[in-house]
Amino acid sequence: MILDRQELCGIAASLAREAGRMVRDGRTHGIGQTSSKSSDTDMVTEFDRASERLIVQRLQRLRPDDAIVGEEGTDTNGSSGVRWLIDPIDGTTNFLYGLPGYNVSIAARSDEGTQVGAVYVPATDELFTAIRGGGARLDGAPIHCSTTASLRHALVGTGFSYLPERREAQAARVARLIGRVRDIRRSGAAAYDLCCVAAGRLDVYYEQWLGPWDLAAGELIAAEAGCRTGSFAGGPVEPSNVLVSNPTLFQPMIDLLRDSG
């Protein structure tokens, strides 16, 4: 199979912008419909639906043979060997509280991986983009992540499951690593904080229990500028655990999650 890796890249920018802005706009007249998912705290709105609606329908309507996955429950299958990973709205905590973290995150994977990612960050009007083999850019100029060399100095960013128990569980490894890093950060979305690393706003980034739409677009953009990037035992990378860090953290950072329980 053939890709315009380009070509995909332009669509997924170019959706992501559209949502993004639409969202963004939308917010500004109120909040309407909202309910809840894997928990009470686990929200979904109304511009998280429609977002997904806009970018599905637009895909459907540009690569008619292509699957998509969207976080709000779209699943169609496609003959074209590409299939797209949407998350409408990446943040919808932010979002819902008006708080700037919230992004959209596009991606589009192959039977050999992700081949382009674009994520679109509406408060601060930035764009990150990758293609696979071709680097990772914010709003045009590459990114490359940060070379600092020792974990006393990271500053590191993580997150935290909507479920409480685990939750308590992530708060108390945080505990026990806190005095050992710089500082830790918490944004609240994981494709931004994935992007942070990329462009060296974070040196390392952790996190459990993501979905795939989480993960896909963020986690080329951060390889494609440089980034190592695997699990918490330093195999492929999988939703479940994801570590995200310059190489030279990497090992560091897999020992001290270890230590931390």
Given for the second form:
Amino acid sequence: MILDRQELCGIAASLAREAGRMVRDGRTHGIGQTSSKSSDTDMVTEFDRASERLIVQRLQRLRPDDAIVGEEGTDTNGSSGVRWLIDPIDGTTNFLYGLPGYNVSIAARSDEGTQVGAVYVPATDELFTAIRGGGARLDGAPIHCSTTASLRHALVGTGFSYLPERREAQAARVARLIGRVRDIRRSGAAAYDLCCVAAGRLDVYYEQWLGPWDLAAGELIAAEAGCRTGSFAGGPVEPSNVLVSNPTLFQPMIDLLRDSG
Ligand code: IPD
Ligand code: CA
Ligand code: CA
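Having seen the form predicted on its own, could you now give me the structure of the form predicted in complex with D-MYO-inositol-1-phosphate (IPD)?
Let's see the whole complex now, leading with the same chain.
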């Protein structure tokens, strides 16, 4: 299969930007209807659905043979070998409360892994992109992970599941490790956290129980920015188990996660 990664990245970037601007502008007129999903704090707004609709409609016109999976229910088959993964609003709780920390995340995958990713942050008008083998960029300029060399000086991002039992276990781990790092951040948007490690705004990010749409674009952006990505045990990264850091901090962070788990 011959992939035009430049074309795929251009599509991911322009759709993430278009959908992100639509939801940002729409939000100024109110939040509209909301409902809950996996737990009564896992919310979905009419903007999540409208964003996914817009992206899917455009993709079906531009790339009719590709498969598409979106967090809000899209799951279509394709024959081209390309599969899109869409988080139409990552950071819905931020969006709901009028906080700036949300984004639109779009990735295109093949059997060889994620090929391109785009994460657009409407509040700051920032666009993070990556092409497999071609580096990571913020608004077109190359980005790189931090060079922080010790966990004591590491700013660590993480997030929490919507399920109460899982959140409690995650919070207990944070309590055990916060004394061993510079500080903890919880932005409320996993794709943005991954881009922050890519751009050196965080030194480390870890989280469990993400969805594939949370991870795909941001993980490629981080890897292409020089980060190491994997599971808490150092194996291949999975949505259920995500550790991303600059290369120096990766093994110390595995040790810390083990000791604090
Ligand atoms: C959530 C955010 C959050 C993370 C959760 C995700 P959503 O995505 O990325 O930061 O902690 O695990 O589910 O629900 O806002 O798309
Ligand atoms: Ca998400
Ligand atoms: Ca979402």
